[in-house]
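First comes one chain, alone, set out as C-alpha cells in the form predicted alone.
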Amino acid sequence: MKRRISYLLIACLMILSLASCTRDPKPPVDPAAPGKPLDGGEITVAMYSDLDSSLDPHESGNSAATREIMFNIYEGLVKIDSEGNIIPALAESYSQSESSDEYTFKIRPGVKFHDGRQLEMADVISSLRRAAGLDSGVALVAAFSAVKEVEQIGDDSVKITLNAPDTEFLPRATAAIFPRDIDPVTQVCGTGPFKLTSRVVQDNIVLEKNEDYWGTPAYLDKVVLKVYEDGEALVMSLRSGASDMAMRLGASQIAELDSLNIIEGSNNLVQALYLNNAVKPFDDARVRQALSYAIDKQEVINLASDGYGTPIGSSMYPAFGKYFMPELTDYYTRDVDKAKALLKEAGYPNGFEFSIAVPSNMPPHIDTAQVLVEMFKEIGVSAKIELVEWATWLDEVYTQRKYQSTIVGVDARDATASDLLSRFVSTAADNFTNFNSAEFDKVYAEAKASSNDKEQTELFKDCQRVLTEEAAAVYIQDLASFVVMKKGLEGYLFYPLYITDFAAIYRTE
C-alpha cells in the first residue's frame, strides 16, 4: 500500500524541529444548501471492510464497522438519537426504580418484524433472557450480565430486574430483539427501517427499506454497500462516481474528492498506539510513559490528519461531555529528555524495536503509525509499522492478543462511560492490551457500585487519571470523521456513538 503521507513531510519531521512542519489544515468543501428531500431511489455506500462473519447483534465481539450498519436493521427497547438523548424505540415508555435494579419497559403495539410477523411479547422476552444469558449460562451482551431476571407484568410490559443497582443500564437497553424462533446466526430479522436483503461476503450488502416500519419511513428505497479494503480504491470509486457516499475517511483522502460535498464531524473514537502491557518492554510503565512523551498529539495530527481532530490524553472522547477531562490532554507533553531518562532507568538505555500492527484498510491510522516511527526515532526506539488485514487484526490482535503494539480507534457501544472504560479492567475479556492495575479495578469497582451521579461521574474520572498516569495506551485523538456524499444527497446526521443512520439520507431535486 503507497504512504499516505508525503516524504517531504517525513523529511521535514526529521530535519527540522516540529513546530516548523505544521501545516495549515485546508478547510472540507461546505455541502450544498439543503434541498427538498425526495422519497425513493438508491445509493451505494462504499466501505472499508465487509461485516463480521456472524451477523448475530448479540454477539460481543461485533466490530464497530458491523454495529454501525446493523443499528439500520435491528433495534432494542430504547435507542439513542443523534444528540445522545435515549429515546424510545421497541418501548414506547419505560421507568426506572428508586434503588436502579428494577427497570419497566412498555411495548409498543403494532410493531412488524422483517418477516411480516407481528413483535409479541415473548419474542422480547426471549431476546432479552438470550442477551442475558438467563437459559444458557453465558450473557453474549455484556452489559446484561448483570441481569438477574426477565418477567412479563400484565399484558404488555416486561421488567428487567439486576443482581445490584446500575444507573447506567437505561442506555444498555438497546440489546436487538428479534422473533423467538429464528436462530440469529444465521437469519437476520429486525425490526429497523431497513432490511437485510442480500450479503455477498467480502463484496457487497445489500438494505431496502422496511416499508412496514413502526416509525418515520427512509427516504431511500435502497442501500447498497460496496467493500473496498483498499483506500485508494475507496477513493477511486467515489471520484468515478461507481459510489455515491462514503463514512469516516481521513483527511489525507477527501484532497482527492473536493468536487463532492464533504462534511466534517468526529469519529467518536479513542484512537491511540494500544500497547500489550503483559510483553516486554510494554509491561514496564515508565516504557509506556516513556513512549507518551515521545509524541507531540498536535503535531501529530497536523501531520497525519492534516489537523483535523481533537487530541486527548485519555479513554475518553469529547462527546461524552461530563466524563470528558481536558486537562489530561496534555499530562504528557514532547520531552525527549525525560523519555530517554525514563527508558535508562527501565533499563534500556539504548532505546529497544518493537512493532506496530496496523489495520490494512484504515489509512488513517496508518498515516498516524508513520508519523510515530519518525517521532520514537529521536529516542532512540525503531518502531516497525506491520500492516495486516481486517480480520487478521480481529483474529490475532483483538482476540488472541499476539501482538506487541497496535494503532486502532476504540467506540463505545452505548452512551456510558463504562463502555469505554471496562475493557481496563484486569479479567475484563475484551481487555486486549491485558492492562492490569489494583487500583483501577478499585476504583471502577466503586464507580460501578455507586448510585450516586455526581459521586460516580468523579469515579469514572478517577479511572482516566489512573489509565493516564500509568500509561495504559500512548493516546493520540479523537480522529476527525469526513463524510463524503455527492451531489444531490443529503440529510447524513453524526451521533456520538459510531453509528449510520441511513434512514435520514434522501435525495434533493
Given for the second form:
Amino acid sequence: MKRRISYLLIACLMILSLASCTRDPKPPVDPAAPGKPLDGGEITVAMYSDLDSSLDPHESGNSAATREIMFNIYEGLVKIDSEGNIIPALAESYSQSESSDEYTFKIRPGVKFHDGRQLEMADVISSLRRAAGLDSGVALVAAFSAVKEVEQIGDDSVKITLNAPDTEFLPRATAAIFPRDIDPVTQVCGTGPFKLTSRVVQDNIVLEKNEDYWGTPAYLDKVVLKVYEDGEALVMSLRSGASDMAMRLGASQIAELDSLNIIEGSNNLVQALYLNNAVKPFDDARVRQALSYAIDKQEVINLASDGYGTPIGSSMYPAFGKYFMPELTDYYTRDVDKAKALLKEAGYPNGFEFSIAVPSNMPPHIDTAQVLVEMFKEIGVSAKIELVEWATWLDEVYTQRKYQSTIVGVDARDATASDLLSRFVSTAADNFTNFNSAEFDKVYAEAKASSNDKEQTELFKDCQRVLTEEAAAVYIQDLASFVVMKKGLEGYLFYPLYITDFAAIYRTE
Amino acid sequence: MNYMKNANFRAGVAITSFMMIVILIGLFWTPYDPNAMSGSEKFNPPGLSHPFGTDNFGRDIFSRVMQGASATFAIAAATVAIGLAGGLIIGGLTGYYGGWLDDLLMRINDSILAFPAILLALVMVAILGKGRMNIIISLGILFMPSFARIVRTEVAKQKNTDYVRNAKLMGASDIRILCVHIFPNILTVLLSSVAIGFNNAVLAEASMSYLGLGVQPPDPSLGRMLNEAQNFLTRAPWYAISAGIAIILLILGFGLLNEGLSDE
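Let me have the form predicted in complex with its partner chain next, following on from the form predicted alone.
The complete assembly is shown below, putting the previous chain first.
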C-alpha cells in the first residue's frame, strides 16, 4: 500500500513537472527574470582608465569616461533620459521663446546640494554664468558660448538669452550647477543621486548615495570605481569576483566571462581611423578616400569583434536616429583597384608607410587596428601600430596633434547633432584631425543658424555627407558595448549618450 | 668531444638545434602568412590544416609561433650580444687595471644590480620608447652589469698568472694581452654565463612584450602572443599553450646546454 502511494506520488510529480515544462503557469522563481529591486548594497565597478585630473564639470576637455561618471554627481537644468528625451532636472519646467533665442527655466524648489545646503537662485545664476564665461570672457562649456545673458526672473526662474536663435539649446542646457562658493576644480559638490566621497588618483573613486536626492533615489548605497589601466587585469578582476561590474567591454573580452550577466548595447561612439588631415600624405583627399576603399567594415567587425557592432559611414551613430544616415555606410565599399588607382593619382603608386597610434588600454581599438593593417597591405600601404598610454595619447595626439593617424571612438556630449560635427569645423579648438573644408564650414554654419528643425536636420545631414565624401576619417563602426554584471545585479540602462546611470542599478538577492 | 657523453648536454643540443631549425625556417618560410586573417577560421582547434589551431582573427598559430620564436630569439640574441660586448669592455678594463676606475665602475654596477631588472627595463622603455629596437637597447644595457661582473672576476684571476706575465715581459700591449691571451682562457666561464644570460633575455623579452612594451601588434613574438592568448584561455587554450611551449623549449634547451657545460 505504501509503495503504491509513493508510485502515485511519483506519477503525480512527473505529470506536474511535465506540465510545468509545457505551460509553466506560475514559475516559482525564474532566475533569469529581473528580480525585485532591493535597496542598499555596495558594488565595485572596474574602470578602464582613471577619471581626468580635474573633475570640473564645465571643463570642455573632459574625457568621455569622466563625463560618464559625472552624470551621476552633477545635474543641470535639464537632463537626458535613457530614451534620449530631455527631461526636467533642476528646472521644474521651462519655456522657449517663439524665436528660439530666449529660454526660461523655473527652478525646482527644495533641492539640496551634497554638502546639505539648499539650492538657491544665486547658485544657479553663478554656475550658468561661469559655464557661459560671462564674467571671465571665456565660455567653458562650448554649448554656452552663444549665451548672451543669464538673468533671474521673479523669485524662482532664470532666463537665458542667446546671441542668435538656436533650436538645439535645450538639450545642451545640461551644464552642471554647483554651489556658488566652491571651486569646482578642486571640490566636487553637485545635486545628483550620488556624491563623491573619496578619490585616490589612479586607483579608485568612491561614490555614495545622496540621501536627500530630490528625484527617485538610487538603490545602491555605495559604488566603488576601481581603475585597471590594463584591459586584461580588468577582465581578471571580474572573473575573480574582485569587481562586480564593468561597462564598455569588447567582444573579445567577454569570451571569458560567461559566468556573469552580459548585456549587449552600443557604445555610442564613432569609431574611426582618424587621419591627421594636415600632414602628408593625408592632406590629399584622394589618399584618405583610398584608405576608405581599402576596408570592408563588416569584415572588420566580424574579425575584431565577433560580428557585434554597427558599421557607420560618417561622424554619427545610429542612436541618433534623427540624423543618422544609413546610406552613407556603404558610400565606400571595399574596392582594391579603385583604392590603388586613387593612390596612383595622388602620387603614391607604390603606397606609403604610416603609423597608427592606438591607446594601449583599449583592446577593441587595438583589435580593429590589427585588422586594418592587414587590409591596407592589400592596397600597398603599410601601416604600423604604435601603442601609446592614454595620458600620452591625450597630450600628443588630441592636444598637440602630433600624429599621423589614430583609432579611437568619439562620443557626443549632449544629444545634439552638432556635438559630433562641430569638431570638423576648420577653426574648432577640438578639431584634432585638422580637417579643413570650406564647404563643411559653410554648411555647418548654415545649419547652426537655421531655426527650422526640418531644414536644420537636412543641413546636418549635408555636413555628414561632406565628411564622408571628403573622407575626413575612415569611419568604421559604432562598437558594440557589453556591460558585464555579477549575477544578482540588474537595471542597467543604455543611454544614447556615453553615460552610465548608477542610480538605476539594483540588487535582486 | 667530451661533452657529448653528458646526457644533459646531448638533450640540450637536441632541443636547441630543433628550435634553431624551426627559427631559421621561420625566417624565410611559414605555412601561412602569420598576420593573414580569416573570418571563417576563427578559433579553429589544432587540426591537420592548422597544427596549432587558429587565434581570434583566424591567424595560423603555428606560423605565428615560428615567426614569434624568431622575433624573440633575435631580440634575445641581440640583447646578449650587446650585454656581452659591454660586459667584456667594462669587465676587462676594471679587472685588468683595477684601481679607482674599478671601484667606481663596480659600485655603479652594484647599484644597477640592486634594482629588479624588470623595473629598470620599464624605466628604460619609458625613456627610449616602445618597439623592437628600443627593447634590444634597454635590455642590452641592463644585461651589461652581470656580464661585467663575471668578466672582471675572471680577468682579475688570470692577470697574475705566469702566461700573462710572460706576455707582458715580451712587450705585448695591454689590448693584445686582454683579447688574445686572457679572453680565450675564460671562454668556458663566459659560455655558460652566455647560456644563462640568453635564457634571461628570452624571459625578459617575453615579459616586456607581454606587458605590451616590446614587439608591437600585429607582429608576433612569444610574449606578445601570451598577452593576446590570455583573453581566450578557456575558449582557445591551444593559443597560450603553443606560445608557452615554444618559450619552454627555448629556455630548456639552453638551460640543459649550460648544465652540460658546467658538469664537465
